[in-house]
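Let's start with one chain on its own, the form predicted on its own, as structure tokens.
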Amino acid sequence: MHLISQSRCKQLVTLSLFSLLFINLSAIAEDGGALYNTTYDVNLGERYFERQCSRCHGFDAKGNDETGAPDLTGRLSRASTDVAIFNIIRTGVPNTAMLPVAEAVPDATVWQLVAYINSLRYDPDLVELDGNPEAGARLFAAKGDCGSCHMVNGQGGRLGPDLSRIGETTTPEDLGIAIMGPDEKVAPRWWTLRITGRDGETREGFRMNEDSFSVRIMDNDSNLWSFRKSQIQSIERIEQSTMPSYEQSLSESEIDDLVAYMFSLRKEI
């Protein structure tokens, strides 16, 4: 039989408390966002966002086509709970523009920008329409003729955004807008370029990419063209929609059933 020194058994108390405070410290890390959930929380976590997170993302977080930045609106591809956001943030995306944040930020900061990227998103599942969805996918394919512009599940145009999972990241509100409104809010991807070649010929189409040398645009038939800007004669940029506004061809419940079935696009779990 050994005796345990006195001393040694101190030390071993001390470990044990140690371990079993490092354990709770994790639990305590892993579950941190209950803790930073309230209203003022929301409140400081906004303001971060806007400060630090905004130049990439956008004031409404809706993303940015030119950055890469994600539509923090609807659901995240890469983050379901609120640990994994916090990761993300905390952590950064590595071959990506997602940098992580300063290391001097503390937890908190980063679990209030959690509560608020949380306080963007709702459940799709609890909001009413008054449109029918089977009623709007008829219009859709129909009457609206949004097929020969917009693409749903690998079917359609592609002179305008891919809708297929437009639900997820788009209020109803918004896509009434959209539909009724089209000029309202332009994505720069879908501006249109109206350009003259040293050629004296002038082409038109949505504007692909562009940077300091260069520019590509597509056309109405989808051919792509580029353009060194040093050959360039003459450029003009229209931010306005080529989609019609349907405010005067539909009625107030058609526009109503076809804002149901944009909303019913999301992705099937």
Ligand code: HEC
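Rigid core here is just the name for the largest C-alpha set that superposes within 1.5 Å across the two forms. Numbering follows the first chain given and starts at 1. The model shown is predicted, which means the values in this text are computed figures rather than measured ones. Compared with the form predicted together with heme C (HEC):
- Comparing the forms between the two forms, the C-alpha position of residue 71 differs by 2 angstroms or more, with the core used for superposition.
- Superposition on the rigid core between the two forms places the CA atom of residue 237 less than 2 Å from its counterpart.
- In the core-superposed comparison between the two forms, the C-alpha atom of residue 165 has shifted by less than 2 angstroms.
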The other form holds:
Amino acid sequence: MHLISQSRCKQLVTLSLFSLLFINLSAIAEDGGALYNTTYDVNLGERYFERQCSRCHGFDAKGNDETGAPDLTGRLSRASTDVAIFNIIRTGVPNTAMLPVAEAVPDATVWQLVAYINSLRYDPDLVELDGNPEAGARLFAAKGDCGSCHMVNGQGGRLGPDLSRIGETTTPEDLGIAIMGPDEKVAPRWWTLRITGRDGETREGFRMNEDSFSVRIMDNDSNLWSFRKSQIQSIERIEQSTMPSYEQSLSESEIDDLVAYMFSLRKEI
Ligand code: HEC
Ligand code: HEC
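Cool, the form predicted on its own is there; where's the form predicted together with heme C (HEC)?
Up next: the whole complex, starting with the chain shown before.
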């Protein structure tokens, strides 16, 4: 009896140690931020921030010279990822006034703080840009001809992603990169397939869908082409963007205007 209970006890101890370790590891290694980034989470994070953090960082999170707490609305000096921000809040910054949150504060709350801090960085009212969004909107429609490929609020083409809410998810910096160097980052959805049929004819377009027997693409004129796999001679996948680079054709200030316009595109509240 005694032996059994002892080993059981040991087992329990290892189990709970293991689960503790596991929970800790998963909190640090996994980016739980994706689970807590709704508007609801941002609001809860903000409320918590006002109670626990604003006395040093300020109500607007713009920092405070007296307490030495930095501005949290721009690029953070100690953290460039959600996980890193999480860890700063969880463990503090050693030998500074930035103490860890109480251990009893659940991870979910810490992630909500992360979501709130992220929302500040993307808050257009707090970000100062050189460009003029109205001028950018005109360029988008006219000279830039961006609307022939991109939809904004139901208007425009389908040869590129819908940009109606692009400002919510993309920093001004990345918007500039998207315009000047579209090949830098191309999601697979926008790769091009170049398909040559057994009849020798070649067609190019975005891959729309595919099953075991056939593949469909949409060409630049929005025509859909369906190929039976048995009729295909070759398929080439092109991972470059079909969007032209505007680095040469637009001036720096025009690009600034476009960035300001796109950054202003978000869900109407
Ligand atoms: C007692 C004052 C104080 C309180 C309260 C406080 N902080 Fe800080 N915080 C600081 C100071 C000071 C630093 C700068 C530490 C350093 O890097 O020297 C800092 C740094 C940070 C950073 C890193 C900033 C960067 O640029 O990398 C984050 C993120 C942060 N705090 C979030 C929070 C959150 C969230 C709370 C509330 C849970 C909070 N802080 C509460 C004083 C405070
Ligand atoms: C010929 C069609 C075409 C034109 C014209 C075009 N784009 Fe694009 N654009 C695309 C495609 C396709 C993608 C997706 C692939 C990529 O990331 O480059 C894209 C991606 C983007 C992205 C990144 C979107 C995201 O979800 O990350 C932005 C921002 C953008 N375009 C802005 C513009 C602006 C501003 C203009 C006008 C100056 C423009 N585009 C003109 C086709 C086009």
